[in-house]
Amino acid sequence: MPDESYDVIVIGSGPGGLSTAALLQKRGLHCLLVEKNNLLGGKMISIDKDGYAYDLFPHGQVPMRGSAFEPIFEELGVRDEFVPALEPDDPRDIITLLYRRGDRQEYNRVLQGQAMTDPTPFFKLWDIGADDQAGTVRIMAEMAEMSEEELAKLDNVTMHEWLGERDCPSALYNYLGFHANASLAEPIDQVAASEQILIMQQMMLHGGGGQYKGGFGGLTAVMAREFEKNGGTLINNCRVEKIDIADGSVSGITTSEGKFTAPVVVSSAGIQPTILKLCGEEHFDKAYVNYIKGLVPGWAFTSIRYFLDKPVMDTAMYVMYSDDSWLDTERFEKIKDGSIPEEVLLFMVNHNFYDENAAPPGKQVLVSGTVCSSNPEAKEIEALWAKMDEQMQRFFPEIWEACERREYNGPKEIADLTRDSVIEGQGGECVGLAQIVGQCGSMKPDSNAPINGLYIAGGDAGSRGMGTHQSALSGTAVARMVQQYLRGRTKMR
């Protein structure tokens, strides 16, 4: 039977919560980790069944070198188990890029290595002249060389606005429009320039699109194992019903398995479900509640997994976009209203490239995705699936012909697996909330919530950057905050 009293209780085993729990337990605190599902990992779940190993939806780690998970594994004493499937300087062709200009009928196709130091493949892909090539190099160099201080000044400037102040070639603008969708699940006219430029810097200098043997779930498995090995208590299939609060401080949690007490509760269940549902609005100032309700959700990724009866793919990623298929706010609203475009962007991961054991011998598994609404009840999802299948048949007939079966999932499945939907139209986000201009960077929600002993870890609060990297950074920072808080409590006694 688990103990009833702990130093720290962590809700949710996503990368934010799990990294917090693993680090604090390693540092000698008595921790309880509670997960509502049987599987661990939150949005970093990998599936291992029927001889296949793959992520729930397409992932790509940015940065590859210097990932937030590296120092976590180092501190846990398992640095040798942090094994990326690729190195940033892998000499092979890694990415198949397909792009169609708005004034063309056909897609150009090029192969790209992992590093982005050489822009030549992009110039060939875009089919642009010397002037546009020079303009592209100038803007990319400006992004690569931007200091942290300069970046911080762009938290309240959209990428669209920043590019509008420069003579930006249309091909580069369209690429960055696609990049905003694929890397941040946001539109270029709402993405903060500081966030997108930071991720572009990390891709250019430290590599992008990283993966791990067996998928990202391999990271989850190691951290969870070390958490328990160091004495932590893990309870899965356990739903938290309430965060208990007394006299302005947390006192523990009430769950489907009973009550547990602790002076600190760290939630990676999402900031809105934590504040509005698990705690309750009555415990917070009205202005803070309205602030939390006003945080804008990121978009979701809807995914199709293709199981192939023979190996037909020879690069790790397949990326397909056109000037017409990436989404700004106006295009996104049209899709939500039921107007499905002729083409959608596709982001696809070939797990066999990373791991020879990702499929049974002689077979392959491909995980594809495109951006969509985070609304679990979104009406356009099935139409997007049909469009993705249609493009697969048209542009990748070799994949379609080899397909034995397909699996589909969208924002509803993501919401069921991760954050509860407490505000209508939200819950299935690919990353989380507060990913847009005016709400991220220095304006990101604070991980230290306005109740003593309550902290938020994960993509909603406390850090910056892309996806899993951002969440692990948040978890690392929260672990440090919790230690400082508990030391302060001890001194006051």
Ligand SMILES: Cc1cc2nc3c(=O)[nH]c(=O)nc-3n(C[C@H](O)[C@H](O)[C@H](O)COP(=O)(O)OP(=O)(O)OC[C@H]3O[C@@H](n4cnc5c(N)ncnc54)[C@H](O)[C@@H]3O)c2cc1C
Second form
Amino acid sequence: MPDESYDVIVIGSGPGGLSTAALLQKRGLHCLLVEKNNLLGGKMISIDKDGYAYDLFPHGQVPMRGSAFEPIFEELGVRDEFVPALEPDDPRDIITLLYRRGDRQEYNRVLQGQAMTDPTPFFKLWDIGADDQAGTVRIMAEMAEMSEEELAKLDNVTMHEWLGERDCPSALYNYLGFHANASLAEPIDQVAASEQILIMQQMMLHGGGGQYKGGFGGLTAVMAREFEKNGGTLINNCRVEKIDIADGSVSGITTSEGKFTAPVVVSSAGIQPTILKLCGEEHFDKAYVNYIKGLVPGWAFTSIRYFLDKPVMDTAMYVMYSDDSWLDTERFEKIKDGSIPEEVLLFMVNHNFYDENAAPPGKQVLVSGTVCSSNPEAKEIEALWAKMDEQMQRFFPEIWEACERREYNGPKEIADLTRDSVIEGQGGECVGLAQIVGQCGSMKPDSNAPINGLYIAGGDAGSRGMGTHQSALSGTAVARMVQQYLRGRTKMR
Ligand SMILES: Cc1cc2nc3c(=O)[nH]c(=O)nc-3n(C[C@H](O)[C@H](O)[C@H](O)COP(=O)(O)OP(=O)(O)OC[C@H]3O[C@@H](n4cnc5c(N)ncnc54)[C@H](O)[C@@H]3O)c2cc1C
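Shown: the form predicted alone; wanted: the form predicted in complex with this ligand:
Below, the chain from earlier opens the complete complex, with every other chain and molecule after it.
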């Protein structure tokens, strides 16, 4: 039987919640971790079934060197178990890139290694002349060399605006339009330049597209094991129905398995579901509630998993985009209105490249995705799946012909698996709150919510960078805040 009373209760076992719980338990606090699903990991969940081991959604680690998970493993005493399945200086071809210029009919196809500092494969892919090559190098170098202070000044500048102040070659602009979709699930005309340039910097200097044997779930398994080994209580299959609040302070949670008490509750269930549903609007002033309701959720990915009956894929990732297929706000609105474009962008992860045991002998598994709305009720999802399959047949016939089974996912499945939908259009987002101007950097919601003892960990608060990385950073920061809060409380007594 679990205890009824704890120092800290953490809601959610994604990278945000699990890192907070594992660190606080290691530091000697008595913690309860509650997860509504049977399987742990939130959006970075991995499946280990029928001889296959893969992520439910297409994932790549950015940065590969200096990942936020590394110091967590270090502190947990399991540094040797932090083993990325790809080194930033791996000499092999890593990505198969397909790109079609707006003025061409055909796609160019190149193989690219890890060294994003060498733009030669891009120049070949884009088929651009010396002037545009020089312009590209200038802007890439400016991004790579930007200091923290310079980045911070770009929280309220969109990437589109930042590039507009420079003489940006159209091939580079189109690539960054694609990159905003693929790495942040945002449009270039809304994404904060500070966020996108940070991720570009990390990819250039510290490598992108990292993975782990067994998928990202390998990280979850180690952190959860250490949490329990250090005395933490983990209850899965248990939905938190309410965060209990008395006299302006949290007092615990009400769950499908009963009530538990603690002076601190850390929620990684999403800031909007946490404040509006689990706590309830009545506990906050109107201005804060309106602020929370006005926060914009990020976009989602539809995803198809292809199970192949023979090994046909060579590189770790397959990426396909054209000048017409990446989405800015206007193109996105057209899709939402039911007008599916001729082609969509594709971002696909071949788990077998990273892990020889990702599929039974002689087989392979590919996890693909394209951007879409985060609305669990979105009407366009089936048409996007059909478009993804159609492109697979046309451009990757060897993969399509080897396919013996497919699985389809979209924002509804993401929401069911992770966060509740509490405002219209929200629930299925890939990362969390949109990393757009007005809600990034200094304007990102604070992890410390305006109720004593309530903290928000994960993608929605207190951090920046790419999905899993920023959630683990946020979880690490929240662990420190909680300790400080509890120390302050003890002194007051
Ligand atoms: C399609 C897709 C592609 C992605 N690609 C990448 C990528 O390439 N690289 C990258 O770094 N990131 C990627 N991400 C994003 C990354 O997975 C997320 O940013 C990250 O997992 C968010 O972590 P989190 O801890 O904030 O929340 P989550 O992972 O969402 O975890 C929240 C947890 O809380 C639990 N929970 C919610 N409500 C309750 C409740 N009431 N009671 C109990 N438990 C509850 C949920 O079940 C869940 O387990 C992708 C995500 C998706 C969906």
